[in-house]
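The chain below stands alone and is given as structure tokens, in the form predicted alone.
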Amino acid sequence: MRSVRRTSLPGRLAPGLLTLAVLAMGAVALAAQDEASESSRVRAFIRARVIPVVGDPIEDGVVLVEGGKLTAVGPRGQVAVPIDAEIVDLPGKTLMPGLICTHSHIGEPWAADGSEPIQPDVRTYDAINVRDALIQRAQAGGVTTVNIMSGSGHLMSGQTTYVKLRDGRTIDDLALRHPDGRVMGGMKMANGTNSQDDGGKFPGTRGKSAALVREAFVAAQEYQRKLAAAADDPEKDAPDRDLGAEALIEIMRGERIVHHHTHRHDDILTVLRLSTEFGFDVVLHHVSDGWMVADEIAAAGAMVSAIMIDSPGGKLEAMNLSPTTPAVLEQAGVVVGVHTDDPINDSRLLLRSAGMAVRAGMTERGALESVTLAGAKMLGLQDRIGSLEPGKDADLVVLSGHPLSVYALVEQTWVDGELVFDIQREDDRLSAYGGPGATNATTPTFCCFEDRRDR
């Protein structure tokens, strides 16, 4: 038989090894048990002014939360608070839902390059830096939820990242996924002068721009075509794997939402003839001119997610830029949502467009409803999200005062049940207010950068 030789220390370390191993395995064992009651503890904010966003207000409302999701949402004396659950206690205080933001850059998301314009198969998930400070400046700004999406230099600049903003290490630990594994997401679209280049590459023209994007469409339908004959018939050879076909598929069949940046009222119209020659859902980003065709849009049931400020002057395409633009489009029936585009406004400001959105004449209602429930509706979402409902998840805004006044402060952001930002702690006021250390954490390297942008 086989000997085998047991290394070991001298015996009389042995017992006082022994002794650790086991004090470790029960503290591991410790931590596991607290961090599972943790998460499976009942959390009861109570006393706060509860905007659920689906029905009124409630004056002196209470919010059960459990294992991360919401569990009750009613006034004080109607909904019972077990005896043993964690209270937070908000008198003078507003609870809402987390805010969305439907397009937002932070994250340092750049996907698609300069080779060509339609880039289907590229994924911001790829390309998300979660330790991005914008990231805690979002939290601060009471946002939860964000659609992380690449620039709109190209007709088609790559998939879009749906996230949970959490405190994580890796776009693993924020972005949410299908029930089968793979990213949400929806895919970025853009027509009008960003993604226009003369001579070069890139469409001159709006007529040329549209050209691009049909072809891309009907080359995927092709592709769709000869994978289904090629099921059909074992004598015949399927093509091959083509991955950008496959995410214009996943728009065709409705499984991936269209996020369009738009401006003009003609490049809102060419939006809305795609989806209709294609079949695919689409949310319009920013429109500009979206006053002009409120019918169309409402007409063609199409999402906005408008822009009340696009700060980088000289785009003429923006000149019609109106912040009557949300209450015209709520009045023609249309699911309307604000946006930042962070960093082209702050994210710790998206509340401020809202009330924009209010003072040009949307109503309080669809103002709320504008950074919570329609955003979540944009990213089909809505039954998770948004609301502040029993069987969502328990993503939280505490404010000092009346979401839409500019004197209300974002006490506290909560995500999945866990305090995210909390404005009493030092490091969750700096991102709140700047200053000196509110920057990127890392800091960047350009060696050899030139050299790379060269070639």
Second form
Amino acid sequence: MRSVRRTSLPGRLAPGLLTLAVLAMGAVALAAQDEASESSRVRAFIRARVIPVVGDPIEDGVVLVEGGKLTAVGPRGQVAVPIDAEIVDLPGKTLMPGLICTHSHIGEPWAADGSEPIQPDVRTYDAINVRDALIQRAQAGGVTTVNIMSGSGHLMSGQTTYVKLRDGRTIDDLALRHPDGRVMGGMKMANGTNSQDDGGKFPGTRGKSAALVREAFVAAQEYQRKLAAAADDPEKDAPDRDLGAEALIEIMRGERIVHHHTHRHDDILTVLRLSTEFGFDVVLHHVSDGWMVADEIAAAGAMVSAIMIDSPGGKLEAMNLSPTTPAVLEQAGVVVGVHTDDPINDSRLLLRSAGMAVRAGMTERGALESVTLAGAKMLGLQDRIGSLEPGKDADLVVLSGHPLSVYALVEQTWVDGELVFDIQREDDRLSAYGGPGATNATTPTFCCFEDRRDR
Amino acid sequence: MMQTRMDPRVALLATLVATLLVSAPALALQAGSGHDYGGLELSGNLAVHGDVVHTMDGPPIRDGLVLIRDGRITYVGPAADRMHTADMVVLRGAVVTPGLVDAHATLGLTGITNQPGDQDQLDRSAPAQPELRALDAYNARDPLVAWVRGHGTTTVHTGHAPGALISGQTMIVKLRGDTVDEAVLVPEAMVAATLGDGGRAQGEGKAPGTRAKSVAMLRGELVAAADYAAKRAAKPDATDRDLRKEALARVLTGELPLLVTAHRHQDILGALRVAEEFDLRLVLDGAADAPSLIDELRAAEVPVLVHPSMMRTGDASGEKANASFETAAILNREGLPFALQTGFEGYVPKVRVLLFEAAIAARFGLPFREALESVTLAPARILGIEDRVGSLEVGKDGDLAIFDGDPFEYRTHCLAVVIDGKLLSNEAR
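Having gone through the form predicted alone, I am curious about the other one (the form predicted in complex with its partner chain); can you provide its structure?
Okay, now the whole complex, with that chain kicking things off.
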């Protein structure tokens, strides 16, 4: 159960502190109980309206969870609930997959510094502060998986990190890993004005931006050629190891997805051009002008993670931003997600972006996918998360109503079968609503996370 | 939760399909395209039918009708009681509300491009410039004016932004016309001040550099203005006219309220202290810490323009850290006067949408009616324009918005917006 607490709650009254102490004691008891029943026990979520995302909603559904995985999803009567299962009774509630935010800056993930415009060797993994209160806020929004990345002030600002929003003490409690142990993540890139700067090593124009990116990829290709040549010929020395080039080679091999900030129609097309030239998989992020170049995006087979902003403008590149972009792209056959870009939009309101996409013409089905399965595809995790199917991770959100309604409140969030957010708990309510203490960093209070790594 | 409340449910059940019918000329609606900023100026006498009409002057009316002649409301009531006449253009929608009133914004001063050339909300050459008029800065043709109007906003209290000790004056506009003269409702509404980190001067050695210095300078400005006013009254010819002191003198007489942006509790208390010392009409703006000062605010009888519901809490100063989705709900529960606003934004979204901020307040505990009131009648009262706008009553301005369902729902649309009886937006947003 929850194993972090806030360091301090300024502005609260003495009774509040007393409650906190009681809560902490309760958490000890719960943690002990939790360990006893660790993962072997079946948990059955019953009586909710279940939205599996893959397939139609189930009005009176049953979802079984065991060992952090989904083991059964179906209508009542068709799924046998073990007699000793722990029941989570959710009458009148809606149960859906945990939300996936494909573009977020929670956890202070500032990777690249100001020294160079292209820094593929730098990892957000080495920067993320998992004790940032924004992690709890994201849990309060029903978010369970996040692509955490650094900003758009570089052509390439470093490797992103895919995390599960478990209650954790260190980044390793949250980071997702490949079977070989490597941390999962993509590469953050940007074009347009954010990554331009006059003077220094940063590009001053769009043409220069693209040239610098091409030079970096070409250099990595040369590095790869020399490596291959040395492997074939013992007479030849291998080049010195180059961490940046290694990351670029991963990109060109399709092992690391590029997450590319891009707004204007011409910048979007530049990204597609570069992805074709160097053969990398790219997810287009933000895409203010996406509605103008939907056919080109569809033809390139690129996926789009769009941002929903309440008004156009605020920067020249977003002058023509339209809330219709997800709808237009959906109609063009593009896989469309929406993201928070937290702190631009609040992680507690990720579902709001999906609702606003429907307001501007997206289908409800597409909107629900945009915060679940579409996001999973963009992270290459569609076999593991994004829908309620047996064998997938038990990442769940319990809502008070229709997910695309303003009035629906996230009541519970489960990650890998563990309850990480419960609106009934005082500190979780604080994360959800805000107020004094809500933005204080958390401090872990318990041990025993070793067994929680990336199950 | 809200879903059990009567009004939005009735509204939703009553209209499965969005319909806005206009008898002449026939107009088509395009859902959500959002690129056409041009408004359609359809003048004439209007008959507006709503499956539910929220007048904010009594309970909602089912199958209601609002008649507008010559820009003013001439009838509000059940449609069955009074059918429209043949000379009227008919509009129809699921839900009709008064035009929304934004209690505080910088609309028209903070342009859509966010480049220096269209940012006129703040001049940093001096810490106190109460003589700066919003009238001289408002751009009625900024595309964001039409954008927010398309989402139901018809009246906005706008002007100089937070960011200096005294940044300038504010004004009240209707979102109509191509010029400020056509738009203006109240040319000089308040004088805007900022306490706390937001009011600090930029640059080392510049004043005010601390909270105490801010209050000291504000008091000094008021003292100087009082002295000036006294001298001018005694010997008009012997004292040179001073626009700066003149503006503050109007604050001292109570003619203009002092609008103080303050989030931290100590800054809110500083504003209350100054207001009491000089017997000012104070309006608090932002006020993230207001829920922790309920007794003080009640005693001071100060209206609060609550920070936008979705205001970001994480700026460098940390001043907004205690902001909450339920600040408005708490003030409402405590019976304090408040209104919602869109405030100032330095980046994206360049302008917030009042309807959306009210929706989030409604989701987090502000009952539907109070949420709607907080963007209609409540701000109209605080701004002193309730005889003109804020509710649908006979004699008031013909300002209203038409929706295809619960106005706060994500998936509904604002279908049409009418100001002074003119249809100024007919694009579903």
